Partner chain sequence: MWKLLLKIFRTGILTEKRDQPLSQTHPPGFGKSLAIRHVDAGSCNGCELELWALENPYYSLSSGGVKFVASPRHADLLLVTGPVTRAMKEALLRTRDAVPGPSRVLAVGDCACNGGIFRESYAVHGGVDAVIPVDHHLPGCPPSPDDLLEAIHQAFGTSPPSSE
Amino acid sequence: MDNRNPSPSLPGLCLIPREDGIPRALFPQETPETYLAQARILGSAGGRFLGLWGAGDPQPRICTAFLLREGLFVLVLPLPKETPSPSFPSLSGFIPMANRFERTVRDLFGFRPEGLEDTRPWVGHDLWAVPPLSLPPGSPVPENLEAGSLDYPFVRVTGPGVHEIPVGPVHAGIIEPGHFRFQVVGEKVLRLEELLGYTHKGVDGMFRNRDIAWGARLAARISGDSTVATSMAYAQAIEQALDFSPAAGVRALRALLLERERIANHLGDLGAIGNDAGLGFALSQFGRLKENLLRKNRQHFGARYLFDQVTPGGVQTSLDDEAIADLLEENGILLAEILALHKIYDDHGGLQDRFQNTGVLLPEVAHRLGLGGVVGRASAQAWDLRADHGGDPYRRFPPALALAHTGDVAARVLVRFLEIQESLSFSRALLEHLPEHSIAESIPDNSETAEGLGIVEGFRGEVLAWVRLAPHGVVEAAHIQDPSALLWPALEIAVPGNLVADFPLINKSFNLSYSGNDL
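In the form predicted together with the partner chain, give the structure of the chain above, and only that chain.
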């Protein structure tokens, strides 16, 4: 503890550097007043709010995460055990983004956010008669018999010619479910409001009283497109709790898997965005490149989407020299293809006409909301864990940050193109300097309760994990936070003022996860 460097702007909060990732720690707060005060300090010191979640038995608590340049700070507020629905101070007065998170905690645990004026349910949809996570694991949760009559009070816009368009939860395509309510005049969207929670699967409840390996399988299935990122964040959290540091070879292979996931998703997104702007060519070309990559994944890692490849303590597959040579060859081919397609996108007038000035999220708005990820970087927010302080191997071959400033669909397309290129050169460096590796070591046992955090730059943005272990490797509680929960509110801001017909294009340029949001 002696090597901590207290930061003058953050009294009482300091972090220790870590080899396997960014510095991160939990800070228990004694009273609601200090919790509120520390949250204000972290917010005003340039901290980005990254999420808020609850935990129940044996010690009810609220955890709130902030990401600063120094690292990840998580405030923990224990709540009284005896009170049936304890209250905690709401942060939504100065962090508007906390609104949905606090409503989720209220829906699931019954903890009352004091000072939150919004009384509407969020992921719970009023489906249960009692908050499901206020009950012990495995106990049946009584249904709310009036649930069918849930009439969510959307905010309405009135005036001559204003009408409403409801969309979802079932959408017209191969898409996850969610509801969008548009207030429209003529072709123009005046307001967009989201109602999510349709894919709520009770993930936080399922983590309770499981072993670490089962938890890893669940962590891999938070959001299918981010399976490497969520698995890696979970593994980091377990490893921090057990005070274990994976070998350099494991860290390099994990980083490689994470980049393959990023490239695959960015390829898919670029094709789908082009297609939504009317260029079918894009869907075919990027679909082809993505499929080539997935087939290489299956050939060398045994899985197209890399499910269950990252496990606490290690990875599932190692690479021999032949595989490395093959992946290096793939890397070069893909780079040439991407450069050619980027040129075609840039030169295509019709495409640029649809992309530019569509779905603008102004940099100052992105800054105020504290956004990161592709969406944040397309609105000039210079945050990327890999570039900032990724630890090893990112320190050895630091990937450059991809940034754009216009905040429109064009900017989000540009960031993806730049990130694929950067990702390819980073992957090349990893492959060329892959340390001697054994794929997995057994993680140590714990005789006492332990907690840990993990954070990873997934393809959308920062994926966060928290675990609390009871003695001997039992997961007492865990939470995994996909960045989508922070980015959905930004979509509500980027869409108004655009045409209804541009919504699919803007939505695709965000490409947010429903499952990762609803948990």
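After the form predicted together with the partner chain, can we look at the form predicted alone?
A single chain, with no partners or molecules, comes next.
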């Protein structure tokens, strides 16, 4: 039986429904002209640009992902193999968010985006003499030793009283490196520009010619606070490529792990945001709650941060009746504490004075940028894969969409409180109705080349994965997209007009990943 359904918005294009969530499909291969045309059609049909990446041998290509209400679509543009530096049409003229992705592809593969106005280096900081992914796997990358290659040409604002404040890339404490340039008059920010890439580690290159299990361990370590989300997205992509669907019990345990990861991160964020607004009590209380949850993770799943718990075909840990009872008790205690802390935040005049009208990202701007996740939902963007495309078990226990409309720090705090409450409610329903399950199954072998897509609603937003398998489970190429890559440009928009002293608070209300961005 063929379960493929045509998209109502895009006649003739078929989606593949799956029990693990959103329908997803690779488009037929495009020409440069149809690639541009299809990208425009997807945008006009309400599609959100999710990411763009390259792939090399045996067939160079550009892949571009869009999320519609009907499902996930990926445009595939083959590039001429015989051309050393093939070109492809830039989408940044009508999709500004494509800019950094196209610059990344150029830096890594040497593919040239035609029509791209911003041609500055991005991920490589102009340190490579040769694009690293244009070389065979394992080849050393020659360095670019030309003088001045490290002088990134930041945009500067000039005028009476304007001065510049550089921040980073080295920060105090254990914060990951990122460079921020503020153009300021007095204490007010006129413009913010970021330079990232300092934690680039060649992830796409490391996937090449590895086996599926090795790739799963790499996927879990792209951004440690999202290890379940990246592991699930990778597992979904592998399972789609192999036409395999995990059992209901496996899907339920994966969802439980994902919600525990969401709760832990929201707890940490709420404490950090409150502390940055001057309420040290918040850091201690939310830190206590997060630590208790992490200890329960260690007790029942073997890892505080749940590394390697989700694998292609299954999960690593099951729950017995005693563990389920303990987690249900934890759920009730945590819900009561969250409700009490939510009231304290709402009633605290000092916090609300710092939160409200700070770091505003207007709903119309968020819509134009196509934002999802906490940042998007705090600016009235009603996108959540669990609600929109929730496969089993989200279809059985659908969580309510957490939404706010003011787009400021207060809205991002509110969305986090609401999402914790929904995650606790969903987790309780899962624990009370956990299906009989085996924790892992053998995934089938593939005799031919196959491709697959995975997409998961992580705690920041949509985590996207694509894999291409050579015969017998060899990962020929793979790419995992953290939502931070789409949200960092939004931070640049939310900061201007605020005081310099408000930046740490606004930044924490976004809480974006450097490592997840700097693949």
